[in-house]
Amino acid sequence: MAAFQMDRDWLVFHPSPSKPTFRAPPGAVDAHCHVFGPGDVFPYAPERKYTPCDAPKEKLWELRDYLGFERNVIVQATCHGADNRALVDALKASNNRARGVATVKQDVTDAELQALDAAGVRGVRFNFVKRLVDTTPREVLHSIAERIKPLGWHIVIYFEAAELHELYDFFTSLPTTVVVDHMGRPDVTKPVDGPEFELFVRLMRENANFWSKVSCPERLSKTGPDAYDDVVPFARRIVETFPDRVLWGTDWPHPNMKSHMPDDGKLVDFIPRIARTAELQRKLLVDNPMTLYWSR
């Protein structure tokens, strides 16, 4: 019997994704994915807002190879809280083919930060989506940001588009490179040149330390799989406007999806629709993530 039972409405990752027709360039990086548990080895956090299926590192490596990628950036999942043991275990087992983004608390020690760095962690994640985590005071987040800056780490921020106006000044005060998850989760029913998305574009344009992931069309789309047509204009605009500051990832195993479980092969086939040239594809999948995560 497993130590944890997944939520009754949890959607398990696709058991047999299609083989993508798009061939990623050599050295391609899946720059946003997760590992969950196994819960009987790496327990889920008592304060978690959800209990997922187990999604261990071996399954992630299998998917990476199947999709034609060479490396992963593993982002600490909120179900593990600030217990980064599952993440560190995966990084150490990756043969230098994975880097990590951790979650840390204010009381993290310098020795703990150094150990995470040695394992391959290159950033911390701040989550502002209230349904997923309890809000952390901004002064605490600032203190963490100052602690990680000497390590050369960056900050990953996860928020929803309607919250950007309130958070804008705080985000731009952060002292490191900042990576935005999933284009700030735009409402794709609104115009791509409308005021809401224009604020995100302004954030990117006026702050050269900001990067964006153009991932998760399955979370943003209202038209649904597998084309996710309504997301294309938003992602394409970011890729073509900021080609040196964009990243892409599968988001496997797709936590908290409620509408459907995406086919990871189809997600890979989404890439040439938003990065329409070989040069843009190489920047998105190889050059940019290698610069951010493997420069040392």
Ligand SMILES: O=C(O)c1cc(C(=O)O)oc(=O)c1
Second form
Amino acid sequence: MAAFQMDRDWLVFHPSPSKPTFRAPPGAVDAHCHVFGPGDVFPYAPERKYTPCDAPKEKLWELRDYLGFERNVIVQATCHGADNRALVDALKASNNRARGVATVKQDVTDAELQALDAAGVRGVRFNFVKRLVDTTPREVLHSIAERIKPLGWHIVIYFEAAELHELYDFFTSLPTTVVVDHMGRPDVTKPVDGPEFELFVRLMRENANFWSKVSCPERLSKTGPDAYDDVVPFARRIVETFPDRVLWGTDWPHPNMKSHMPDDGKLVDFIPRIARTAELQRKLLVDNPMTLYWSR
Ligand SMILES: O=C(O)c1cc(C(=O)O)oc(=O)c1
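One more: the block was the form predicted alone; return the form predicted in complex with the named molecule.
And the full complex, kicking off with our chain again.
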């Protein structure tokens, strides 16, 4: 009897993604992906808000090679809470081809931080999406930020666009580089130059320590699977306005997708639509992630 039963409505990652037409440049990095379990080796956290299918490191390496990428940045998924064992296991098995973003609690020890750093962790994640995590008090997040700053780590933040106004001053008070997951989840039915997305563009423009992932069109699009045309203007604007501060990732194995399970090959073919020159593609996929994750 398996220790964990995946949620009844859970969509498992695509079993046979199409081969991308787009050929990623040499050294390309999938800068946002996860490993899940396996749950009987790396138990899912009791405080989790979903129970996924297992999605082990071996499957992630297989996808990396199939899509034509060289490296991964593995982001701690909320189903593992602050138990980073599955992440660390993958980093140690990656032959230096994966780096990580961990989740830590306020009582994390210096020795634990050092061990995470030695394994290849280069940042922590602060999650503000209420369906995923219970809210962590801001003074706790500030104390964690102060603890990880000496390591040269950055902070990855995941929030929804409607919350940005209220979170804006807290974000701009963070003392490290800050990387925004999935462009802060803009409502793409609103104008790309409307007040909601303008606030995000202002955050990026007025704070040179802010970066953004231009990932997850499948989570944002209202135009249905695999085309995601309505997301293009938003991602294109961020890539072209801040070419040195953008990252891209598959978000494999795509937690909590309900409308459809994206074809990872088609997600790769989305890249040339938002980064339209070889130079922008190289910055997005190679130069920027190497600067942030492999500078040491
Ligand atoms: O939108 C989501 O459900 C989601 C969840 C997680 C996670 O559970 O870590 O990470 C993501 O990048 C996106």
